[in-house]
Structures are given as C-alpha cells and as structure tokens.
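Read the single chain below, which is given as structure tokens and is the form predicted alone.
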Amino acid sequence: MKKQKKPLGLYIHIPFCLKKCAYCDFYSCTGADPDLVHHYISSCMLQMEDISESCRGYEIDTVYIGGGTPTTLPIKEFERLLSAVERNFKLSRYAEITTEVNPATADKKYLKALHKLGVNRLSIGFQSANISELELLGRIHTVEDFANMYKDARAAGFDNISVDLMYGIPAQSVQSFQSTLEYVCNMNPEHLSLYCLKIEEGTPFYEMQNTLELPGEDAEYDMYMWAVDYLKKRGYDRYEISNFAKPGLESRHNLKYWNADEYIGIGTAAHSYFGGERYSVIKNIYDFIDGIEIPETNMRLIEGSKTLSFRERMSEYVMLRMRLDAGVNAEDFAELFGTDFHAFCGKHLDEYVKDGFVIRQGGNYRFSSKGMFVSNYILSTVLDFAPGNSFA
C-alpha cells in the first residue's frame, strides 16, 4: 500500500514594492531594477532545489505568494517560480494557490495569465474605500483602481477572492468604516480580513505617532463589534480573529499557521515551520542571493532557529488555535500532548467565563468576539501560569 504523504505549506516572499506604505514593517524594497528581480526569483528557485530532498514525504497542498507586492512581478517571472514549485515539489492537483494583489498592479491581461499559470486565490490589498484613508496609509491605488481590478479578476476567472480591510486608520470613523464595509460586500468576496492598525517600530507612522489622530480604543472595538455582527448577516463566518470568510471558503493556507501545521517559507525573511523547528531567512535580499548564488561566500542564511520545547508547542497550540472561533478542545489537546488541558491552562480560562471572555462548552474553549478583542492579554496572562514556567 502506498504511504500517503504529509501535508505542507509553502510560502513565497516577494519583496519587491512600488511604494512603501506607512504602517508596513514587512521586509521589502522600492525601485528594484530586472536584474535584481530576477537573480531573486533564481535564487528562491535554487533554495527550492536545496531543500526538495527534505520534503519528499511531503506533498504541496497550500501555496501562498506575499510580500512586498508579487504582482510587481513580470508575468514571466511567475511562471519560472510557479514551474519550479512544480518541478522540486508533490503539488497536489487540488492546492490553493494564492497570491497577494495591490489593485494598481494588475490588468486584465496580466490577472488572465495569473489564473492560467494555476493561481486559483487572490488576496487584495484594499483596506478602505475612503480616499482620504488611503492617502494616509500610503496607499498606491484609488477605490476605482480596486473596483476595477475586482471586476476584471472575475472576467479572468477567479472564483475565490479575498479583500484586505484595515480599521484603526489615522482620522477614521466608525461610520467611514462601516461604509467601506459594506461597499466590499456588496461586492460578494469570498473571504474577507479586517486587520486592527498597529503603530510599529522602524516605519512612518512610528515616527509620526504623536501627531496621528487615531480613533482610540473604544473605537476600535465598536468597528470591530460591528463588523463581526453584519458580516454574519452578509453570510461571513468569523472563523479567525481578524478572518471571515463564505462557509468552506476559508484560506487554507493561513489555517496553517493557527493549527500549528508544517509550513516552509522560501526567500529572504520568509518564516518556516518543519519538523519541529521554527526559523526564518535573513532580511537582506543581498545576501539571501549571495548565500544561495554563491555558496562558497557561507552566508548565514537562517537565523533565529529554534527547536520548540514540548511545553513550548503545548502554550503555541493554545496561543494559536485560540485565535480561532473553534477554540482549543480539550480532547483533542489530549490526543495531542497526553496532557491535561484544564490543568495546564483550562483553569485560568475559567476565570474569564463568568465575564463573558471566554466561552466553555463541555471541554471546549473559545473566547467570544469581546474576548477576541483582548485575545492577546487573557492568552499572556493564561500561560504564564501554565505548568513549567518560571512564574506558575
């Protein structure tokens, strides 16, 4: 009997944009000349020879292109990456294959050849329909270039699309956010991320942050309260903290990531989860090429390697599937781990039930949409005092 091969995910990182946007700390770079992009997309080719051996009990079920902007890419480019997925690779015939789009990025014709290379998935970079709002981001596209682009991506046809959404913007109301809101779902995506805006070091807005009008916390949670209601109403299940999709059109490839599955992330600053590790590619496009071109240069390519600690994938289990509206079952965690869940950290989640943080259904834990909101603080606070840390 043939053995069936493992599940994997593949990611891809494109660092390559028009424009840097003002609240973007992801690692890329503006004004790459075509020599440059295409030593890159040879030596993501040659790192994707180097560790095909690794995976051969492996088979390709996800692949997810981001950056940086992909769509920057030339057409030919795409072809010579996606060819070298299937050539190092067991793709299956079923994978999801998505890329990253920003709406000023893609015609017609370029979005037509996207979908006939195997691209089957986009996920665009809209977050707001409110031009004022996207100016301040640093937005390149206007709402038309998105309509657009929505538009000629249907006529190409892409049947599962997703649409980024950002609420928190400097000089955003909750009303403006709604509006954009329901523009998009008048729209009919089929899946739908609304990510909350974090000031983070190292970009524009860090260094302008006390001179944002943010809207301020309260805020933020009537925006997000709001929109978790009326996107149930619109036919959006809430299967993420910040992820809504049409039922069975959920990404699978970022369900990855929350179900703690192996993943592995090709070119510069691309994070990796295989055989128990987590590490990640340095983030210099120069020497990631050098390194990969060039051995003999031993570049340190990896960094920030780690084995986890069977506590430590015990508390990442919990932290991540929390982060879904299933929640942790603790069953399952048993299954998994041959480890109590209330005793390792069910007991401290029962302290949010009666303030309606956290729902408990018989051995199942999940928190509820205000829970959510805070999900980061109850899960730090929570597995602090999980057994094996310093402060249980």
Second form
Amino acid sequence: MKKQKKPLGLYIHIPFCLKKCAYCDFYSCTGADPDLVHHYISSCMLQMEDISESCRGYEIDTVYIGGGTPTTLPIKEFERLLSAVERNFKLSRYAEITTEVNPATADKKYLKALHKLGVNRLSIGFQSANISELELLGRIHTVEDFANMYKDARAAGFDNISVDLMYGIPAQSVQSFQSTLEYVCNMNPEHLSLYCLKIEEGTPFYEMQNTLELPGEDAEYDMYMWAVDYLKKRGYDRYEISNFAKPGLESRHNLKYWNADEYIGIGTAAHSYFGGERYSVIKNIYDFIDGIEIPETNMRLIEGSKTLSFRERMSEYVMLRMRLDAGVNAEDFAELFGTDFHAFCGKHLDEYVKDGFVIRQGGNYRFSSKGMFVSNYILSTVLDFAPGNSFA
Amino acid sequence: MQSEKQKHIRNFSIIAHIDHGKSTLADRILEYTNAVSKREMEDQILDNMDLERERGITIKSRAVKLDYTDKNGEQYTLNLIDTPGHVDFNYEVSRSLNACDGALLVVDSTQGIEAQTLANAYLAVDADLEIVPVINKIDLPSADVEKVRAEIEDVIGIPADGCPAVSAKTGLNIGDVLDKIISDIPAPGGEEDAPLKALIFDSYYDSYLGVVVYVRVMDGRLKPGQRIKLMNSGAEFDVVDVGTMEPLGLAKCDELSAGMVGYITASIKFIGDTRVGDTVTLVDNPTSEPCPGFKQALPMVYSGIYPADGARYNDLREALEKLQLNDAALWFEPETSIALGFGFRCGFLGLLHMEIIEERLEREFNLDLITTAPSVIYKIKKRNGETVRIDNPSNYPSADEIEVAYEPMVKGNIITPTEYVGGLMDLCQDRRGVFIDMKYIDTERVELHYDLPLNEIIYDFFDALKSRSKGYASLDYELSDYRESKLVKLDFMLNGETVDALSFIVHEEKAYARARKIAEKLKENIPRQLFEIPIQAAVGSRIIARETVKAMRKDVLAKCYGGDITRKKKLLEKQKEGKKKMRQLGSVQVSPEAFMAVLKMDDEN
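Hand over the structure of the form predicted in complex with its partner chain; the form predicted alone is what we had up.
Every component of the complex follows; first up is the chain already shown.
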C-alpha cells in the first residue's frame, strides 16, 4: 500500500502595511495603490498555478496568510486569493486557515466576510495593552481598537483567536507587561504568542538603539519566567518557546515549522521547504511580479535554494524540535533518520542536565524554561551545520 | 691628503622630524641628478616597504649612489644614505650618520624645530658631521622661512644664513641643495693604502646573494676574494662581490676604496652575523682600531605574541623567522601561556618597532594575533644575592624573594607649544616623571626635559601626548639608567584561576587604579556565560579589585516562524564560529577581541 503523503502547509505573504512599525524587519511596503495590490494578488494566483502541478498528490491542511498586514487587502482581493488556493490545491476539509490581522484594519463587516470565506483562525497583532508602548512601537491602533475588534471577531464567528504580545519593549516595566498579560487573559483567547523584542538591522529601532531604554536581559528573563508561570495558571500551556495555547488549540501551521514538516510559500519573500529543499521567493514586490509574468526573468524568482544534506536535516530537526516543549524523542529520531540520537547530539545535551538547562526523561530531551531562554547558546555548542560532515 | 677620487665624493644623509619632508626631498634629489627618470620614479624610492610609505617613516636605512655634474662641469659621486626616522632606531641612525661626512637637516617651514629635529641634529653633531640646514615646504601659505632660520641658529646653534629654502613637493630650489652639498659637505678622507677599515651601516637578506652588507670604507681597499673579518662578532668570510648601490639596483665593481660607499656579498647566511656598527677588516692585515661606538642593538620592549587561531602557531614561527632575516634587532623565543597556548616572547627596540612587526605579521603573513601587554626589562636583586633580568611578568619573583627591584628610565625631551605645557606636565607627573628643566625655544614653544620610567611610556604615552597637545607636541627619548623602584606584579583571576597572559608589572602606587580599570574592562568584554564568573585582581595573595560577570540569562531567538529557518541556522552557525575562536581559560571562554580590548590601554589608565 502506498504511504499517504504528509499534508503540506501553505504560507501566503501579503507585503502591504499602512505604516511600518519601528521594530519590524519583515518585508512590506506602505502606500501601495489598489492597482499594485490587485496586480500582486494576480501574481500570487499565477504562482499557485505554477506550483500546483508539483503539489499533486499532497493535501494542504494549513493555510497561513501573513504579512505585512493581510487585512489591508480589500475583501474582494482576499476572495480571489482564497479561491485560487481552493482551485489549485487539494485543500483539506479540516484545514486550519489563519490570517494575521491588525486591530485598526478590520471592521465588523470585514471580519464577517473573512469568516464566510473560510478563514477560521485569527492572529491579532496587539503587542501591548499600554498605549505609550504601542505608540513607541509605531503601532497604528489603540487598546480600544483591539477590544472592539476582538468583540467583533467573536461576533463574526471566530472561535480560534490568537493574540501576539511583545515584551522587552523600551521603557517597559515588569508590572506593565504583567498588566498586558492579565488584560489579554481576561478576554480569553485560545492562543497567545509572546515575542521578545529584538532589534533588527534595517529598522528604525536599529538606528536609534543607543537611545532606547531597553529593559535588558535580566528583566526580559524575569518577564518570561513570570509569563510561563502565570499563563499556566490561566490554562495556557507553553508548547513552544514563545507560544502558548489552551490544550488542543496549538497553531497547526506553525507547528509544521517546528516539526521540520514541509510547506510552500507564495508571494514575495515567502519561504518554502519542499522536497528536501529550502528556498525563498525574491524579496521585492516588483521583481516578484516580473519574475512571475515575464518568462525571461523567471530565473531570478527563487533565491537561496538549498538541498539539505542528511546531516543538516538532522541538525535542523534538533534545532527546531528543541523549540518545542515536547523536545526531541530518541525513538522518533531513530525512526526518521536511522541514527542514534544520543551519539549524534544527546550526549552533548547531557552535559546541561545537571545545571537544569536540559531535562532528560529516558530518550526524551527537552529544554527547561531557563534552558529555552539560552537555547541559542547551547544549540550552537552542540550542533554543527557544516555541510562537509554529511554522511548521507 | 685627499686623492682626486675622494675630492669628488660626497657622503651625506638627510635627517628630519617625521613628516618634515625627508623622503620627498630624497626623491627630488634623485630626479634632479637624473638618477631615475620621472617614469621610473616610484614615489619615494628609498622607502620601499609599503608600511614605510603609509606611515611616512623610514624603518630601515637605504643608500643610493648618484652621479652629478655641477655647474662648472665637475663630475661628482654622491652617496645618499637614508636613516630611519624614529627614536626606536636611534642606534641605527647614529651608525648611518657615522658613514657620512655631512647631513642635510630638513626643517618644515610651517612647523619649525621638533623633538626629533633636535635629537637627529645632536646625533649628527656627535658624529662630527657638517650640518646643512634645508628649510622645506616654502610653497605652503603658512611657511615662515625667517622664523625657522632664526630657530635653527638659536636652538641648534648652527648658521642658517643663506641655507636653501625649498619646496621638495614642487621641486623649487632643489639646485641650491645640490650646490650646498658640493660646497659645504667635506669630501671623505682616509688612506687607501692603510689596512682595511669599513663600517657596516646596514644589511639585508637576499635569497640569491645571501646577506648584502652596506659599508662605508674608512681606510684601505675592499676587493672580491679577500678574507675579511668582522671585528666585533669575530666572524670571517670570503668576499664574493663588491659594488655600488645604483638607483635601480646593485652594480658590481672591482674595488671599494677609502671614502667610498658600497656593498659586499660574501655568502653570509645570517643577518645576525653582520651587526650594524661592526667593522670590516682583513684577516691578513687587520686595522688596529675598529670604528668606535659599536653596540649590540638590544630589545627594550618585550611582549608575548600568539596566533588568535592556535592552529597557526607554525605559520607565526615561519613569519617571525622571515622577518628576522632582515631585522637583526627582532628577537623571539617560544613561550607557552596557559591562557593563550603556544606563542612567542618577542623583543623589540621600542614601541614603534613592535607595532611595525605586529602589523607586518598581520598584513604580509595574514595572521590574526593576540599580543600581551608590552613589558620592559626589570632588574631584580634577590635576597639570595642573585640578580635577575625579567622580561616576562610570568617569571617575576614572589615579593618575599625580592630585595630590591630596578626599572629602566629614559631621558625624555618634549617640544610643545607653550599653551599645552600645563597639560603635558600633568601627564609626565602622572607617569611618575621627574622634572629636570624647561627651556623656551622662542616665545611660543618650549622644550621640557623629564626623567621617565620606560614602562610608563610604552603603553600609550605617545597617544596621550598627542591628544593633550592637539597633535603639536613631539617626543624623543633615550634610555638612561636603572633606578630602584617599588614594583608589584598584578595578576588577574577568572573564576578563581589566574590568567597568566594578563599579568603585568606595575608601580605599587598605580596598582589599585590599574587593577580596577582592567577588572572593569574584563567585565565589559567577557561575554556572559551560563554561570557567574568572578573577576579578581591580586597582588600576591591580596585581592585588590573585583568584578562579576553575571550569568547569561537570555540567548534565544524568540521568533521563529514565517518559515525562515535559514536565518536561525546562520545565527547558530555564526555563534559556533565565534566559539571556535574562543580561548578556554579553565571553565571560562574569552574571545581574542576581549583580550585585545583589555590589553589596549587608553589615556585614562
């Protein structure tokens, strides 16, 4: 009997924003006119058509529309996009279809229409319940905007809502972060993402980092530790370093990234992992459109294409799985790669057990909370991505 | 009685303060005498090391022979002997000058006399040379020829009336300089039939010829086939070739006779056998007296040099060996540090010499280095009666073994505009200097004399001097003697373990401030690790400063979605690369950059 192919995830990048936030380094542009938006969606649809052939036989069971700000799209563009997904791929009846949403960009009517189109999960970028923090981050919405949209989303029928929050914001106190968390928990969303602000090159924050009063790693550590504990009490389990969910309501799409499962990226700057190869689409909306429409420039559409060596696949698997609370299981690893996990990496992780950074139960390795918070340090010691070491 | 041949020879040097235009003037003289055509003229042909050109200083001497016909149609041979232009190379300068009969003293007409102008002029006077002042840069709007003329007469005490005023840059009045060389600089003397006596003033290693030795023949004749002896080293060789240094290369000739400047090759393998200042004579018919003033050029500053990547130890050794082929003053021997692994203890003539060697190692041999704090040689009289010389803090005896400690002193001579005198006196005071006297050069400039401990100068004294005088003050110094001093060895411990590479010797009064400063720097530069790291500074068993590097609490990529895995991977890989370069000091990892940051001193130390 032929083994059923593992379902794919589909990511669609919408690179439009009303205004760029001071910390964000995702690819997006502001002030796009309706023609460009329409043109862009057409190109995404063409890209899906191009790809559909190679995805034959695969089911798509998660769709994630991210940005940018997807909800800057007029609803009819959204409709074109999602109908193209259905037309070109075998979309599971039970697919998780998520879109990111900014509290200032979607009204009651819009949310209703989204729900009707089949979107069944919202990820609301709220970041903070403190207005001065929102202003500093360059967010275009208020706390009330969030409250209203949340209410409207529930009314529109959304029963799976995630809220993005941020900590480590300049001048943010532990207390302020705590009140944001309490505020959001009281609204009872199904899922929470807590991201620590990172100053990225090429952002306004990067230019002004010397003048930003960043809370610093000790305060960030305290915030994180407090949050893990607090959210547990409020019924949210941490299932990934930065993600918390009520039981059974984890983000199925994002779990694909952390389980090293395959996914296809549509649109400019979107990343894919498919057929053992990682690649991304060119990070420029005009080059993307040209690449799709003009056959001669098609060559430039895909960037950084790389087929992973066997060793890289194993290292990536460990790197990604160790983000999860579940960690790595030696038996699963042996089944996937036919390699002894302890010899590959477990023996190095063992060195971090006695100081409480790594928790080992039999063949299962995972980070403790404090271990997660220094996971780069530990992983960069125990893993080696050097392609020369391939024994595939 | 001078021979006709001697009457038509002029042997001279050009001496100047740095940047006063010595090399440019040399270029113009070469051009003027048609030694090189404009097309062949590689700017500043005498300074042919890249580094020399960049820094504008001559590191090694070079010499060139020029043919010149004066306005009366008389033909002359001019030997221009270039001299290193820095205090570290004082001894080489004095030997080069001894090979000459006169010197052009170049003074910048916009700057006037500087510390090295004086130091070099005194060396020339000591060598009994006829000094011809040349006032340079008269094309610049701020040039003040008359003022500089007066300065030369007042401060150095040589007549400057009617001395050439030129622009080496534009070539203006270069003919005047040539006229002065012929009229004022005496022709060489020496008996052609006396026993051979020739002074070595430079040498370099050539992979085909072996060591090429530059000499000035004082008496006698030097020919191929002769058996020669170097009077100080005692080494003997058979002369293969003799010749002259033409502008574009060596040219063989039959003999070098008294008064001439030229080269010898004699299948000499080690440059160390041909020390600058040594005297060449014949084994069969030796001269009774060698040329005076020979000294072995001894290193004054020592430091440990280690490859940042321990695997490149052998590359470093080979590089040092290659540099030593042409630099007898560079000394090194293998040394092991617990912290830094395998490396070399190196000795240098001074700080500049050290910097040049380090830079050449990094640039020409593509090495990344970690260098320990420079040290001088201390003399320690121990209680058991023994006296030891310490060039490495690791070998410093424990306090209870020491009866008296001595440190080397220098006589420092600073020339500065009057407005900076206060700041510079504070600086010297702070560096434990002892004021000797102060002289006004004119109403605007002052000459300060201090006795200073060498170990206070080798850190950053030049930089501090420049920053406190907006770059206008100049310094010259010479080693004077050893003085009794209260010295202590300062050790640093990370997580309870002493890091040998960070130890250094310091005056008791300075120990606390230095210890605190370095502990702070260590704290700033040691990355947080998974555990807390105590930093302690100790004199003997006494802890005099402490800091703590807190445990790392956060090193995580909070956001990993949107499917961009490569970014996280790159980050981890970069971190891994960084870790490979780290030095493991016991349980603590320290990056080479952190070492450098800690070892690099600044004005406030």
